[in-house]
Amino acid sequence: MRDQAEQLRERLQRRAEGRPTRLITVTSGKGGVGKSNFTLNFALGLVEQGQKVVIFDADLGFANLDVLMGVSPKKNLLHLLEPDTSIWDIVEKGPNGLEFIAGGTGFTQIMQFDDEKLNRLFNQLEFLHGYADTVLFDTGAGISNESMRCILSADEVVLVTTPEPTSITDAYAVIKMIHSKNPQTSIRLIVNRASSVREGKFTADKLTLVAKRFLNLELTTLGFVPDDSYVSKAVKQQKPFFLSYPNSLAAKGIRDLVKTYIANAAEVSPSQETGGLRGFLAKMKQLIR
C-alpha cells in the first residue's frame, strides 16, 4: 500500500500552486514505429527535468511498457472497479520516480460499462488531477475507435512516425482524421529512427506542407530522435535506453525533445478546471456515453 497521505500533500500543493496536470495523448499511424518506446523515454526525460510523471499504458493490442522497463505490474485499471481498490493500488513504480497504470484490454472494456461502473473509474482517475505535473496516454496505433476517444479528448497530441513512406501515409491519415473530427487539437510530430538531421526535417517538412496544403492545418514539430543501435539494445534488457545508454545519440534526441517541449508547453496551456487531465477525462466520459 502507498502512502496515501504522501500522495494527497504532494496533490494539494500543486492545486495551490494552480498547476493542473497536463494530459498528453502519444499515438501514431502504425505500428512498429517505436510509439511506446518513445513514450517511456520522453516521460524519463521530462522526470530528469524535475516533473512528476505517470504513464497510462492505454494500447490495447500491444500493451508493452511493463515489458520496456522489465517490470510486472500486480494490477490493472479494471482492478478499479473492486470495493477497496484505490488509484493508488493500482499506480506501479518504475525507474527513477517514473510511474505508470497497466491498462491493456481492460481499457476495451471499460467501453461497456454501467455509469456506476464509469463514474467510479473516472473518479478514482481523477485523483490523479494535481497529483502528477504530467499524464502520457500510451494509445494504440491507428485510427480505432479507442484510440480516438483518447486523441479527440487530449489538448494535446503528439504522433510519432518514421521516415518510411509507409509511416508517413498512416500518419496523414491519422492528422486528416483528427483534424476532421476537432480541429483545435494540438498536434505535435515526432519523426523516430531518423537515419540523419536532414532526414527528419525532410520526413516533418513532407506532413507538415501536406498538412498546410489540403487541411489549412500548421502541424508543429517536436522534434527528432536518432536512429541508434543502442535503442535495440536496450529493449533487449529491458530497459530505457535514456537510463542504460544516457550519452547514447537517442538519449541526446529524447533531451532535445523534453528542452522544447518545455520551452513550448505555454502555447497549450489547459485550464485548471476544463483543460489537462480533467478536461480529457470529463471528454472521454461523454464520448464513451
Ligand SMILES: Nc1ncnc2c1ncn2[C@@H]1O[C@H](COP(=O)(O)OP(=O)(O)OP(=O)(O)O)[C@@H](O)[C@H]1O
The other form holds:
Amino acid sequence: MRDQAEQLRERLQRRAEGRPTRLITVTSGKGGVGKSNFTLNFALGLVEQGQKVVIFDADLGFANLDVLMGVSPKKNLLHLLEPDTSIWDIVEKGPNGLEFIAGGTGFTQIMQFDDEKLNRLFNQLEFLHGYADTVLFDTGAGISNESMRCILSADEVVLVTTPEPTSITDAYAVIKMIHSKNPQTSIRLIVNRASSVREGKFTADKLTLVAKRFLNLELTTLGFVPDDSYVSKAVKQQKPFFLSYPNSLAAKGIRDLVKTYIANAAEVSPSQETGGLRGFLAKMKQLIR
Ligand SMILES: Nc1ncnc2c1ncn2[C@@H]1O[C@H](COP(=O)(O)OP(=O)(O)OP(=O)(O)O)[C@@H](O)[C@H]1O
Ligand SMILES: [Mg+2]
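Moving from the form predicted alone to the form predicted together with the ligand:
Next comes the full complex, this chain leading.
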C-alpha cells in the first residue's frame, strides 16, 4: 500500500499545477430517471480520457453513489468539522482512481451552521480547486431547497430526463426555474433510457422547441443513453456498467457523450475566480447566508 505522505505529496503537486476546476451539477425534474448512474458512469468516462474527477454525492437521505460502486464511505462531509480532519481525509476512493465525497446528511445541516463552521467547510472544499479537472455534483431530483442551491450556484447544469412525458414536463419546470433566476447558466440535456436514437432525438427536440418558443432559450443536448438491461444488472452487482459491461449500449452511449463533452469543453470554460468550482462555492455560501 502506498504511503499516505506520498499520496498527499501527489495531491499537492496536482494542485500546484492548478487549472480551473469545472463544476457540473447533475439534476432532473422527476426522480429515478438515472442521475446517479449517469453521474458515476460519465465520471468514469472522463477518467478514461485522463481526467481527475471527484463526485460529490449531494442527494440527501438517498445518497447512493457508494452503493452503486460497492464501496462504503468511512467519512462524510460532516467529518470536516472535526479537528485535524482535512478534505483529503473525506475523499473516498472509487474504481479506476475516481474519487468521491459522501455528502451524508451534512447537506441539510449546513444551513444551520454558524460562520465559523461554514468557513471551515468551504475552505476545505476549496482545496479541490485546481486538484480535480471536473467535480460532479449528483443532486436529488427537482426543486427541493438543497438541490436548488446547487443548481443556482453552478455555471454548468446537466439535466437528465427520460422520454416519459412526466419526466419531460418536470424537466421543463426545472429549466424554466433556472432560466428565471440565472439566465446565464449553461443547461445541457441528457436523454436517458431512450429506446432508440429516434426517440432520444424526439425527446430532446420537444424540450429544445418549448425552451426556444417560450423562454427564447437555446438548449444544448449533450447526448442520449439507451435503455439497456445491463444498467440494472450492474446496479444489482454494485459495479458501474461502464466498467463491468464496457461494450453495452449504455456504456457506448456514455463514451459518445464524453467525447462530445470534451470536444465542446472550450465553449464552457470556467474563469479562475468567478466560474467552475471556486465560483460555485462562493455562490453557494451566499445562498446559505
Ligand atoms: N439507461 C438505463 N437503462 C435501463 N435502466 C436504467 C438506465 N438508467 C437508469 N436505469 C434504472 O433506473 C434506476 C434508477 O437510476 P438512478 O438511481 O441512477 O436514478 P436517480 O435519478 O439517481 O434516482 P433518484 O432521483 O432517486 O436519485 C436504476 O437502478 C436502473 O435500474
Ligand atoms: Mg440518485
